[in-house]
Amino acid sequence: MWRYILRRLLSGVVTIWFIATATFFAMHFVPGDPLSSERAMSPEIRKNLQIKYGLDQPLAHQYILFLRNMLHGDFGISFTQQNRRVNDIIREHFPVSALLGIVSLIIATVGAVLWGAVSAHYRRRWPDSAIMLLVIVAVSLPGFVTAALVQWLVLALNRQWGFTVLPVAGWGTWKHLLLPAWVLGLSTMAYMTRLMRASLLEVAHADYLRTARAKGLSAHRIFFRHQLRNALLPVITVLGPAIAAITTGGFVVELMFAIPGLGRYFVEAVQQLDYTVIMGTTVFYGAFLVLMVLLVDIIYGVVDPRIRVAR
């Protein structure tokens, strides 16, 4: 197992290096530069800024300097936010995105297990059809459409009832967290609901379940101790990418709900060609995804003792 973890760590390092390299050269080959937005800039000021950010150096030298700083955990200074380091932006705003992602993941996982179990139990009956219809709608709707519809509905309820049921934007209290977390986790919940339903139906007629019924075990114990535990394995498989996607992928949700998360700064950096912020956040996201996938692989082996990594 330790050898397997070491191999995965090494492959993760290679993956992060590839992400960093691809992002670096992509940023330097797109038209324009981060200094082009400055107004009334004299050639002398522009040259001084290029020297400050190392843009006057050959591309190969910039690449080596970027890798060396990345190995030391230094992503540089933002081009557009005066005297603000990329590390500070990540440290200050990633916890907001992480909190939003954790709540979204809890909503998605609990909802997927619940609705997947109900759908499998009422297979080919109206509850199953209704849940699958809602799942298709949730998967098909883009996040910004869902966010806009939810905001419109809550605003209508607030006007109808004469008080604020839930805020539709902002950050600061637990109420501000509910709507964006639900919107962010909806598509993931829908996808995992389909997986949960299919997995429960697949293991429903397994030999070990028939043996458990023959022993006289209660239906409650059979479901939670045997059927649900084995049916969770496919869901756990996609949980790692889902964690990274939810925790770091709520760019549109953060913008529409005015949440000061890291995704909002990433979108602004792309619009302003802020090289250091784009490269720093991309490498950070890539490392986070690799870590989540590795953790899920380890948890997968813990949940199912039959799984052992062969040589």
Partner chain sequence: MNTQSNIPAELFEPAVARPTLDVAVASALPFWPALRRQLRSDARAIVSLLVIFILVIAAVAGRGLWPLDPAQQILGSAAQGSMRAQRALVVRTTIDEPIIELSPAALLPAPQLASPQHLQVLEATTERVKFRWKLVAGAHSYRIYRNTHAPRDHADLGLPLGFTTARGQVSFSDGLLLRPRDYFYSVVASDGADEAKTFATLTITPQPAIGLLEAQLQGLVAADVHDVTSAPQTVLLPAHPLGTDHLGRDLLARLLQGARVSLFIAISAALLYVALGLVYGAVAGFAGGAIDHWMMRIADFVIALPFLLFMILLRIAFGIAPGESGVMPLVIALVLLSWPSTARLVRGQVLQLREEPYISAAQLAGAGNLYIIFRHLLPNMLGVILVTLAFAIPNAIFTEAFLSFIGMGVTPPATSWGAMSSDGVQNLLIHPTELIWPALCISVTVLAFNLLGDALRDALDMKVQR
Second form
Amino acid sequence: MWRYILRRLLSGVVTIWFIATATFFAMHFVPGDPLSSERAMSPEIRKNLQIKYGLDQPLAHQYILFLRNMLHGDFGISFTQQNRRVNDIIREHFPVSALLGIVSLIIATVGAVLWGAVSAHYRRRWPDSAIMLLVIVAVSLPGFVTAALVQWLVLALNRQWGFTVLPVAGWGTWKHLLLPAWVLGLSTMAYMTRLMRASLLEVAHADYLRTARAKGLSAHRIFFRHQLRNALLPVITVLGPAIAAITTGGFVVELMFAIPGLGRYFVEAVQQLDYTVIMGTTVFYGAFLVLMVLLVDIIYGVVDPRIRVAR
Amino acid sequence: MNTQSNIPAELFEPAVARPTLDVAVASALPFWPALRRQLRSDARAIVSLLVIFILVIAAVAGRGLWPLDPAQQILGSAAQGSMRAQRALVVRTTIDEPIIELSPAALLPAPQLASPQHLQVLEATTERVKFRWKLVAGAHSYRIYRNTHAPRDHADLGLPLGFTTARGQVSFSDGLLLRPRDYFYSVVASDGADEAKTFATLTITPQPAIGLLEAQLQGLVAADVHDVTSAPQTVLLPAHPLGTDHLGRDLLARLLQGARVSLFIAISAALLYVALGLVYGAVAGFAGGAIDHWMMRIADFVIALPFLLFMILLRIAFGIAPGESGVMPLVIALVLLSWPSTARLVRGQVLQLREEPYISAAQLAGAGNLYIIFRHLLPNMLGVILVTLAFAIPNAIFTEAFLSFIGMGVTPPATSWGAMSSDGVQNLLIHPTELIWPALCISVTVLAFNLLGDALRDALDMKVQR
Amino acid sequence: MSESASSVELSNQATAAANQLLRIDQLTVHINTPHGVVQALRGIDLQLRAGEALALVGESGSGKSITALSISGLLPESAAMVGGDIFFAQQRVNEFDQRAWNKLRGSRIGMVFQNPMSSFNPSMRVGDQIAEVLRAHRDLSKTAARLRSVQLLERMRIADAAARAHQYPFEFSGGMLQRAMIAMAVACEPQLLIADEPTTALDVTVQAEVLDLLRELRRDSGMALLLITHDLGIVAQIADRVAVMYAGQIIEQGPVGALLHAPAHPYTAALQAAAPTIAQDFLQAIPGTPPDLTNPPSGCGFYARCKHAMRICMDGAVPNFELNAQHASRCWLLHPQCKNSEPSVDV
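Moving on from the form predicted on its own, please list the structure of the form predicted together with the partner chain.
Shown next: the complete complex, the earlier chain at its head.
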């Protein structure tokens, strides 16, 4: 197990290096040098940046400098917000995105297990059909459409009832978290609900469930201990992609709900061509996702004895 | 028991005509007819194929189906709902000259302000409504209210539309988003501080009209026409079945143009990356050994890249600034980042199929690699590839919509459903149809491809089972 | 004196009734499939005394497993008991609810299935899966149940049982897992053990071990065994009586010796001829396939494949002819009017 984790960590480091390299070269091929964009920039900053990134140096040197800075966790200074370090931007805004992401991941997972179980239990009857219809509609709606529709609806409700049931934008209280977290988790929840249903139904035909019934166990124990537990395993494997989907989905949701998260900041940086912020955030997000996928793999290993013991 | 009863002896003679012992031979249909038969019995497949067919036809036909120019802005009819074609009077919009009526009586303060008298319509077209009234003693200015119902009392008037600015002005002209319907204009006198509680109401139904300049811009009236007052003429304004957007562009025309761009990006990107993944995966799986190992390591790295971040990064790298439209770079970026999942899938299939006895048999019989790939491997992977393709298209549509939404995708003058939705979100509160139509198009398209993918997968599973 | 005599008779009857562990009367089961309703069981009569070993033999699809699943109330959702009665220890189980079934299963009826690898929950330790039965039916603490499960594994001759109890099913070999499965089935000392093809998925050497174990358990505990198999070799080793199934009916039933040496039904004879033995150079396959049970023939199910088929075999149910008190078969060849009465001779 430990050897497995170590090996995965090593391959994770290589992957992060690859992401950083790809980011560096993608940015390097931007026509002209990144500093010569039309953006107005004070000459001091420009000079500082040129020295800092060694833009006058040969490419190999620049690359090594870039890697060294990344290795020290130094992502540089924002182009557009002078005097602001990218590190500070990440430190300030990422916790907001992380909180939103965690809450929506919890909503998505709990919802998916619940709806998947209901759907599998009423297989081919109306609750199943209704849930499956909602699921396919949910995966067919782009996040910004869901966000807009939800905001519109809640706004109408707030107006109708004469008080703020839920705020449709902003950040601060737990109430502000509910709508965006739900919107952000919706398509993930839909996708996982489908998987959960299929997985439960597949397990329902497994021989070991017949064994469990032949042992005279209670229905409760058969469902939780034998069916659900085994059906959850394949759902854990999609947590990695789910985290990636929620992370990038967060860009739009943060933008639309006016949430001061890193995603919104990243989109703004893209719109303003703030190269250091784009590079820093990309490498940061890349590393974050690699670590999350690794974490999910390890969790899967711990939960599934076939992997835990075999490795 | 009847065992002891007497039974005719001939019944114990050997049976003569016995049913033949036929062994049921499963009749295996070739791939396409079998698939077609499965799909034909699946309602999802039929509906989704129909929807996709209609969408593709609409996208290809485009202007041929609905000739309005998607880029033409008609500010006079911005953010309208569904509109039928209608005749409109061509009017020459002049600068409004307010009617001033100055009399000594107006300057004296009055103990109580009366309601305005003798309300009179001067102009009533959708370009401009103008009316006047008789001076009210003691009034400094007048507030004008516009309602679509007859106001019951002062509290029912709502917010004022405007007020007169010049001293002694006794006329008002209104050109704000007028439609050919009944309007109730109420005039209330004010002494500069307080507003009178009494008011007078006038009902006006504007006649459909179009400004001369606008009509000339749209090519409805010849450019050399200057006088429309002495020789009034009417023109036929085009219908807007889905209404117009916030810039007065026809929504249906824009949706068709958007369909073209969105579907082109989605289908071409999906086809290209599935093809690339197919070749890559087949080569890796067929080569095996170290080649396979390293090819798959590369694929693993590309998969590890955060997809949307690199979509943005690649677009910037291609030199496309935000606000610039680049359909081809978008397609190339999509292909560059999406192929590995298909490659992995195909490689897995190839590895599995390579172990099949008939492949070994073909190899023993001296068949070449190319022959084996085209004769045996590809036909057997056709099902998996079709399903991958069906699910690849909605993914590409989503990606395009997402990028266009944050301004990194398709931008004006070109448009796509994603870009239209982005505009629609800005105007959601005042004009929701502008979001609803493109969002509906995206959702229906994605839904159709998702359903088709589901139906295909089920049909192929069924085929495997038999 | 007459009073005491009658009371003796009564108690004899009572013991006879008490001795009878399982009685199945005219059991009829239908299964709904996309291709129509399959008449899986068409009126089965079966009795099993306490401590007796009965083998249920037949080809796949003949209804052996459906019979076993009916007895334990584990019929799939698509299947329904449409007629007949099942009595277990004088209790009619037809209308049992889930609670009543759960008291019976695992406790008084133990079950062993064909494929041990897939019959164990892959994400649960083997010891815990055995302890689970004990905890469900016996008032045992967690530690006591765990201890007992280790003892059970030891008794199944699993080496290093304490460590093995801590392992997961995938760490076991097939034969070892099947022995663990038996440990699980007999944990609560059931009166009846249903073993559905317990050795089919195992290697031949391992098969012998498992059979030895079953024999030994039966000798020590006196439980009844319902063994389902298609392998007549196993039947000879372990069973007291045999019931042969074909197309959803029991076509021959009798003591193992009599039935194997002098089969009364052509199908039994053919089955025996098809079984591999060392003495034989070649196997005699039975030509043809069993009838389609969505539309079963009105006469004998074996009619189309039978060498001795007569005109009478084509229509109408075949009566159950009793050769003696223990041996009976559904074949017209046994009718006194029939001249050819020795089917086993020329098969």
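Here the structure is a predicted model, which is why all the values come from computation and not from measurement. Positions refer to the first chain, counted from 1. Throughout, rigid core stands for the largest set of C-alpha atoms superposing within 1.5 Å between the two forms.
Residue displacement note: residue 282 has its CA displaced by under 2 Å between these two forms (rigid core superposed). Residue 69 shows a C-alpha shift below 2 Å between these two forms [criterion: core-superposed Cα displacement of 2 Å].
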